[in-house]
Every structure is written in C-alpha cells, then in structure tokens.
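There is one chain below, alone, in structure tokens, taken in the form predicted alone.
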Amino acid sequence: MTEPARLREISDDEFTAAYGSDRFTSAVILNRLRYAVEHMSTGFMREAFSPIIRDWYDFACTISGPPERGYPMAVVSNSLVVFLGTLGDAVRNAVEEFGPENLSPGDVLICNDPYRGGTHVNDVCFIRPVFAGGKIVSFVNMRAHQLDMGGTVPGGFSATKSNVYENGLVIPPVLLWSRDQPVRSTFSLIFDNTRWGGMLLPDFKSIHQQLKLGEQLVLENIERYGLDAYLGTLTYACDTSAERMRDAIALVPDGDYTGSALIDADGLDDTVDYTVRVTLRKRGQHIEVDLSGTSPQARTCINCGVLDAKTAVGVALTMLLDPEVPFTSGTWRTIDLATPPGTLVSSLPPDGGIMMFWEASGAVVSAIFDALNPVLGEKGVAGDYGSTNTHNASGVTAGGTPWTSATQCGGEHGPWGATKEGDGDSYTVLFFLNNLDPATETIEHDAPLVMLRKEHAIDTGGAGEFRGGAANLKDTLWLSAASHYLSPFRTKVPSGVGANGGKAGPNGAMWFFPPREDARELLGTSAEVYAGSIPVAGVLDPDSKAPDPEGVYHYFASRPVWRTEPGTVLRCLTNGGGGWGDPLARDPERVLADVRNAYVSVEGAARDYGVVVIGDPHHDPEGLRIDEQATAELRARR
C-alpha cells in the first residue's frame, strides 16, 4: 500500500492544491474555528440552568463539513472525549436520514438515539447547517446533557433499567427550530416526557444562540479566506490527525496482541460475569481493534454502543501513544474496528439497553491497557479508578420540593495512573471524560445535603517509581428521606493496573452509614467505625465490613434503589491509581514528602517503598527525617 505524502514534505504549491489556501492561511483558520467552538462553549456554560452542564461541563461542540465531503468532524471543544469521538457519527447519521435537501438555513436538527449516534438519551445533539451561496457547506453541532429525558428513573443514571423503553424518550432526527422559529410539536413532545422542564427550556433557548453564534463565526471565515480555503482547511485539519495517529501507531512492534477488563455485575443480580476481551492486530502504521469474545449485551442497560466503543478505541490509542492527536474524524483512518453485534460494547435495541455508557466503553480502554502496556515498557500508561460510581438521587423535602441530584455525590472523580512523566493526579475524571468538578457551595445548595468529607484516601496509589494517583474517599450526610441509585462498576478487580514493574492500586467500595445523633459529626475510618454500616458494593471483611481483597463481594443493586432516613450517611471510596516502574527504584525523597503529605503512610513507606521513615507526621510533619541506613538495609533484603 502507498503511504500518503507526509504534510511537513509536500510543496507550497502541492499543499496550495490539495487544501485551497497556504500553510499559514490553513493554520490561521483553524485556529479561528477552535476559537469559535470555544466561544460557544463559553457562551452556554455562563448562561446554563441545569447543574449538570453549568457544573460539570456536560456537553460539547464541534463543526463539520459538509455532505459531499462526507461530513468530516474536524475542529472540536476542549470539552467532553465521549461526546467529540461520536459526534462526527451522528452528525452524519441524523443528517443523511432527516435528508441534507429537506434543511434550510436557521434549521436546528436534534436526535437523541444512541444507537444512532452513541451515548445515551439523555446527551442530546443539536445540528445546525451553515449555507453558503444556496448550499450547505458546514455544519455547527452541540451534544448536551439534559438532566431528565423520563422514564423509570428521575435523572436516568441507574444500571436497574432493562431497555430502551425504561431508558426515555428516544427522538429520532427532527427539527427543533426551523428557519429559527421554534417547533411547537417537538417542544410538546420533549416537554410533555421530562421532569425538571424548568431548566431545560431556559437551555435549549441558549444553545440554539450558541449555535447561531457558531454559524456566523464560520461565515466570517469564509468571507474572509474563501469557501476553498474554509474547506481545505477542515480536511487539512483531518489529514494532520490522521498522519500523527499513523506515526504513533507505527511506534508500537508489529504483532497480535490480547487482553481484557471485567465489569462486575449488571443491575440485576451477580451471577453474570462481564467482560470486555480485545485482539490488537498491527501491521506496520495499521492496527485492528477486534472486540470478538466480549461478552454478550447485558440484560440492563450497562451497554454502550458501537460507536462509544469506536471512542474508547481512539481515547485509549491516543493516551497510549501520543496524547497531543488532534481528536477529528481523521484520528481512526488507520484504525479497523470489528465487533459482533449484540454485545455489551455494540448493543441492540430493544432489550440491549444504553444507560451507563462510558462504564462498558471505558472496560474497552483497560483492555487495550492490558493488551499494550507489556508491549510498551517505559512508554505504558497505569490504570486509573476505572469507574464514575455513579450516584443518583432523588427526593422531596419537607416543605414539598422536588429534587435532585445526579453525578455529584458518588465517586465521580478519582485518581489517575502514573507514567513515565510522574506521579498519577489524585482527582480527575476518567481518561475519557473531561468533567470539571461541582463546587461543594453548590451541591449543598441544590439539595438537602452536606458534604462532609472530599479527601485523598491514604495509602491507595498504587506503588511505583512513580506513585499512582491517591483514592478519594467522599461522606455526604442527606437530611430528607432519599432514592439512590448507586452504580459501582469496576470493586471486583483493580482496574488502576500497574505499568513497567509498578503496582495495581487498590479497590474501592460503598457504605451507608445509619442516622446517629452526632450526624453533623466527621465519621472515622477504623474497622470498628465500618462494622456499623450497611455495604453496598465492595470486597469487604465478613466482620468489619472494611475493604479486604479477600473478603466477601457486595453487589451494587442487591437493592434496586436504597431508600435511607434522614440522617444518613453514604461513603464511597474510589479505586487507586496504578504505580509505575519499579517501586524500589522511588527516591526516597519522595517517599518522605508522600508521608508528609498523607498520601502514604509510615507504615506504608518501609512496606511498599523500602523507606524507613521516622517521626510523628501527624503532630510534627516537618521533623520527619529518613532512616538513612535502615533504608539500604531494608532494600537490600527486597
């Protein structure tokens, strides 16, 4: 096969033909679109009602070029990685089955199927055409989370639903404006099946802005440079993903590589077992990505889709082999995916339903960790805490108002692994999110609640030259009577695996914690404080009811929803990041400042790092000091 001509060597005049302008007009343009996807990205989050879009940045924005060209998804927000690896999809899907011939300008598509374009319900895609000189020529698009799309749960986030009719209302592409007058039976349709619409329409008014906004920035470029030039320059922007996707990929051996990752339990009961298995086939700058042997579609709606699965492919890829890819429609050229329909990475409507998404999608990440980090050595990338732990809850408080509270109270975000580059961060979101994390002030003021604890876990990263990011341990004391919806996905094994020699950090796990009479008073951490409490998920002791990776497994939806009293307390504590290289290798610097800082324990540093520490870092961090001696001595015997 040829290889196509490497951009950085093709004339001036040979890049002039391909892509309409010169090199510096190219980079100029789309500099100015990754501006414009940002200012309606900027727009929206100032202006957004609903909290899980103002507080954590739920949505994203693209543009796409137009239909003759194959709808190419070339500039992208810096926002949500599951929304922009699906989007160029269903941009193209909504479009070609609506008809690009029954659009008009000021027209605002939206679809809302995720077997369609991925995701879930609830993640609604917003499609405007740009037309120039009568034709369209682009398209500025916006996928957003709507807190509540019906069904059987307030909020939707629950791993209990058994298919797409318990998921929500499924809309297939209509319009919701059309030449900028709003279509009152959509509107009808959508309102007449949410809670919560309240919020929802005050934002539906500012994304069609944000995409009105969006239109007129592209129209100002091509006024400016000429439709050639705007054109050239969304595949200018592709062909340069696709070419450092190449190179990246050319860097791993040729060869067939396999691996795997576990999902513990779908929504009904633990006797299924969940797994993702992979077969990497690379040959030269091409590799397959073969998901054949995953387990077949849940009988909940854990399932993700193809098209999710297609995201997970490219996320892991890029964090694997170069994380500055530019993500467009040209970062899978060279990628083959290959999957059986019906499984829970390419499930089928109606009984393979899609709630969780980015649980099963992100099990296709750890695989392909699992199938490359042996391959790599230095240049493997450690686990992170692999699941969201998603909450949901819902409830009314005592003088009758409705609420809610979805994604914040769980163990939403967590640590990631380390690498080569250093220690792993302690509080992200997954490696495919891209979440900003709520504020406290404002969690606590949308529901009956207080947070009473939001810190790292000690001795939870999993050891290594490079230490793996720390656990994060999370206690929220509800004062009204609540529903929960508790989705821990990933306790049963580490997902944060280790990388070149580095250790698995350890699981996590989930407890409600009974009304006392000191509520408001912080709940400690010792095995006598967790005999108290009810488990929800976890491998815990039989006894003390704390984690132990050779206790007794606790399922997450042993109870449907977990209705608790006022005065309850819900802990969850996410998995640990994973180590990376040898952890004897570790300076023992760094060690110190680690028991300085509570992330590892005096205890922990002989036991995982070979570091005698001496001191009281409790009552006097600054007199810890390094038992120089004790220190060879104890890593000699290692």
The other form holds:
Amino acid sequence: MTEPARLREISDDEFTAAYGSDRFTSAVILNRLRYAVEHMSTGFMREAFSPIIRDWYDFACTISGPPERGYPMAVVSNSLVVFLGTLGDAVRNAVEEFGPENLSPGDVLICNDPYRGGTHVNDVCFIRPVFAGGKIVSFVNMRAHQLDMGGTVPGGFSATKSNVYENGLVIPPVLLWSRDQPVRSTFSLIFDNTRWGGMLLPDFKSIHQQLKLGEQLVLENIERYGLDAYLGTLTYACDTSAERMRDAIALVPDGDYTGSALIDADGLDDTVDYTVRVTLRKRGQHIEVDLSGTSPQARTCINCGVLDAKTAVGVALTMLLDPEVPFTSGTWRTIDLATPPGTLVSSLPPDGGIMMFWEASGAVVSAIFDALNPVLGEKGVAGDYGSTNTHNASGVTAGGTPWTSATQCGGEHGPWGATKEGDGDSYTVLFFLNNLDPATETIEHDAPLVMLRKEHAIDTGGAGEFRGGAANLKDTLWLSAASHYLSPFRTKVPSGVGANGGKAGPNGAMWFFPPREDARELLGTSAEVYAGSIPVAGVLDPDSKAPDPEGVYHYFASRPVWRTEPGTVLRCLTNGGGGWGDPLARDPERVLADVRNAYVSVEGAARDYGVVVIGDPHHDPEGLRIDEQATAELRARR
Amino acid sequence: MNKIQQNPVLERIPVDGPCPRCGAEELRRYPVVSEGGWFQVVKCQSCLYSVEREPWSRLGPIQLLSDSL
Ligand SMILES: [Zn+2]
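Beyond the form predicted alone, can we have the form predicted together with the partner chain?
What follows is the whole complex; the chain from before opens it.
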C-alpha cells in the first residue's frame, strides 16, 4: 500500500498529467463550479413556494463526475450537510439502477428511497445528466425536502409510523422530465399519493430550471477550458479532500476507541431505549468505524439508513479533525464504515421505517465525539442539543381553513457545544444540519398561533473555560384546536457532553399548558409554573414537573397525537450545549459578561464558576462588578 | 451486559494466511461502505491493510426484487 504523492509536492508537469490542466486553471474551474452550485441554490431559494425550502434552506446542490470515473461527488453547495453526505451515493445508485445508457440530454431523474439514496422519503433527489460530445460527462444534482410525501401523518414528521408503507410514497429512479418534457405519469404518481401537490408543482418547475442553469454553467466551463481539464478538476477536488482527511486522521494516536449515545424511545412505547455504539479502530492514515453493538432497528420510523450513518462518520471526523476539509466523495477514501445490517442506524425495509433519520445519525456523531474526545484533549468538541425536538401540527381554523405548521414551534433550534476556539453558539441547528431559522412573522402568518417566547434559557450552557451555548426556550400560543406530533429523542442523558474537562449542559423537556383565564400574560420561567402543566417529554420532578435529572421520564408519544384546545401554550426547552475546559479557569470578566447578558445567573456564577458577582443584572446591569477577593477565596476552596 | 450481546454484530469471516504488510494472521472478510459505495474486503484486523477490495452489490445487504427481472 504505497501512499499517494502529496499534491503540493508533485511537479507542475506531473500535476498536468494527472489532472488534465495546470494548477492555476484547476483552481479557477473549481471556484467556478462552486459558484455554479451556489447560483443554483440562490435561484431556488428566491423562487420556492414551500416554507421548508424558503425558511429552512432544506435543500442542497452538488456536481458529480461521470459513470466511468465512479460518479465522484466533487462540488457541494454551502448547505444541508446530511444531504451533501448522501448525494454522492444517491446519484451513483439511482443512475446505475436506471442505466446511464437510458439517459438523454434534457432528462431529470428522480429518486427518494432512503435505502437507495439516504435521508427520508420527503427528500427527493433530482439528477440531471450533462452531455458533451454525445456522452455523459457529469451530473448536476439537487436534493430538496418536499413538504409532504404521503403516508399516514401529514407532513411526515412523526416517530409513530411502523414501516415503509405507512411512512410515505417510495419513488425508485424514474424520469420526471424526459428531454425537457414533463413525464405526466410520474407527476400523477406523486400528486395522487401526496398532500399539497399545489405547493410541490411550482417547486418542481423551479428545480428543473436550476438544474438547467447548472448544466449550462458546467458546459460553459468545458467549452472554455476543455473536457480534460474539467474532468481532471473533479478528480483533483476529491483528491484534495482525501489528502487533508488522511493528514487529519494521522493526528489521532493509533488505537481502538469506543463511544456511545442514547436515544430515549421510539414511537411505539417507552419500554425500549436505543443505544448507538461505535468502535473506531485507527491505524496510520486509516480509520475503520464499526457500529456493532448498536441496538436493533427501531419498531417505528426513528431509524436511519447506512448512507446516513456514513455521512455522520464523515461529519464527525471532519469536525473533530479538520473542519476546513471540503466535503466530497474523497472525504471517505481512508475511512471504512463496517456495520451489521438491521440496526437503528443501518435499518432494513420494510419494517425499519426511516423518517427521523437525522436523530439516529446524529447519535452516531455523538458516539464518535464520545469515543474520540478523551483522546483529543484540547481538540475535543463538546456536544450540542442533540435532537431537533421536531414539532408538527395541523388543524382547521374556526373559519374552516386547513392549516399546518411544520418544524417551526418545537425545539428545532438550539445550542452547540464549546470548543478550544471559544463559547458554543446558542441558537443554531444540530452540528451536521446547517439550516436557517424561520422568521417569527412567517410562522405566525402560516398558522393560527402567537409565538410568545423564543429566547436563551439562563444557566443552561455547560460550564467550562469556554461555555456551552444556551438552551432555547420557546412558548407558542395556539389560537385554534390543533393536532400535534412531538419528537424529542434525547432527554434521558445529556447530549451536550463536556470536552477537555468541561461540564455537560442540562437536559430540556416539553410541556403543554391548558388554556388560562389570563392568557394574555406570559408564562413565567421559574420552577413553580410547571405544576399546572401537562408534561409531554423530559425527565421531570414528579411533584413540581420541573426538569430534574433524578426525576421521572415522560414519554413523548404516550399520546401519538396530542390534541389541544384553543388557548393552549406549548413550551419547548432544548438541551444545553456542553462546556470546554475547567470552569474555574474561565476568565471572571467573561463570567461577568455572561451575568450581564443573562446567560448565567448571579447564583450560577458562584456555583458553576466560583465567580462572585455583585449587583442586580435586571435593574442595574451596568453596575455589576466582580468581588475579586471573594472570587479568589471561592476558587481557592474548590 | 446481556442486552449488548443481543444487539447485531458484524460477521467477520476468518481468512487463512498472514497480512502481507504486518505479518499478523488476522485476515477477515466482511463488507464495508466507503468512497465509491459498498465493497467486500479482506482486511488485516491488526493494521487495517486491505488484501482484497472488490465492489459489492449496489445497496449492500438490501436486495431489490426488481433486480431479478
Ligand atoms: Zn496487517
């Protein structure tokens, strides 16, 4: 096994021989291709009708190479990472099954089967071959979430569906456009089996146009620089990722490392929890990741497929070892995923339904952090909020208008863990999603609700020299009767684990508050308010119903559908992000700023950081100061 | 610990002979996913050297009925 020559060290002649162009031209072509996928993304974003595209950026674009080169995914947009990770395999699997010889210029091939292409049925892959000289030279691709793909739950976001038949419409590789003419039978197949086709249709048309744009931009590059230089650049892009990932892997000491992560329950009952177990075996520039020992596939659709597990491995190692590595097929060149079939993260049809796939593959990321953080020391990364705690609701207004609210009013956004670079961010999405945050005005426009709170919860960032991001607290007042589906998966053990000696962030929960006389008054945030609630999820004190790690687990699908009266408030509190480093090493000035900004209370500053802050953060924030002597004494006693 | 043993474990079939790189008598055959999809490998369990690396079926352990048409 000879190691490949380093890209920086090969001569200009060797570079040109290997990649069909000089270094400078390859760099120019690659940048132009990155522009192409961003241009496609911007166009779609501007035109999309579906809220999940418009408000969440729930799509991604890539460029892959031709069949005879193994469909290398060389260029990816700056967007949803779980889509990018699986698109390389999705394109290869869909085109190989359909037969590249059956494709023509102007075709758009689609596929949404999680087992063939990863993620879930709502995420449809749109694949367009690019022909030059009568031959396929590339594919321009988009994967975009469709608001509904049929199945038993409107919108699909639910942990309660039992198998692939309940889950939704599965589309094998078929043409949606043939030589730029719509294939009516395929459109009918979709419209006859899904809800809200009126929203899907214009988005499909926009995707068709973006793919045509991508094709045009690829062809312009080929015309200008030649086919050899174009194809060589795709290879170069993948080789670059492979080399940088090899270098990053080499930084980890050789050895076998194990980690795990826990998912609370599936959508059937709360008698079974699910563990992802990972063993990383590292030798030189190679890593083998074995998922043996992971729980069998779940009884309801909280599973993910093996391609999502593969994405999670790529994301976790990229984040831990070298976040600058461009995410291409080459990322996995010296990484092997070895997994038994039929686990939570390598489920099999028809029983191992896949819907909440990112929750399962996110646990793979957590397990890898768990395994490698102790080895990495300072380079360790603390855990994030663990679950998007997804909320879906639908109903009919008093006036008879149907409405739906998808992925807007649960705990979808939350904190990241801290790193050696600084504090964790507080209001983002899970490490490996990378979406946007829907605007409050849009959410309130689309469904009969009032968003009362969307704020950082105090004392929820894991303590450390660098603090974890703060948990998010969200209160939503539902003005009409509603049917809710709630999917928080990581409330039993902290997901926001600490790194390099930092503390874990506390766990969150969800509650409904029945309609109140004083509905116009905000609900408080102190522990007393929870006594009047109906707990949905979380580990809570049996009497006060406030979060308590020693308390009782409440199961999110104890009612598969939570039906509420007008005037009900839903509260979602996410988990907190983990801290990095010893909390007593945190600069007291930073703790003071945290008290000033309501990340940390006066009590929390003393308890968690050994910093004594004097003053009133609410009524005289500018007057806060540190009691230096008391702080020194308090820290010395720890 | 009983519960862990019931969870699926990847089967690694022993293959005779030493590793050509490190000499360990620890070669095993099993499927992996990597760049380029699924492969059946014969790999040294000591140093991770791949003695063989052949492309496997497109979807790994999943067989499509339509592939039998
Ligand atoms: Zn060996």
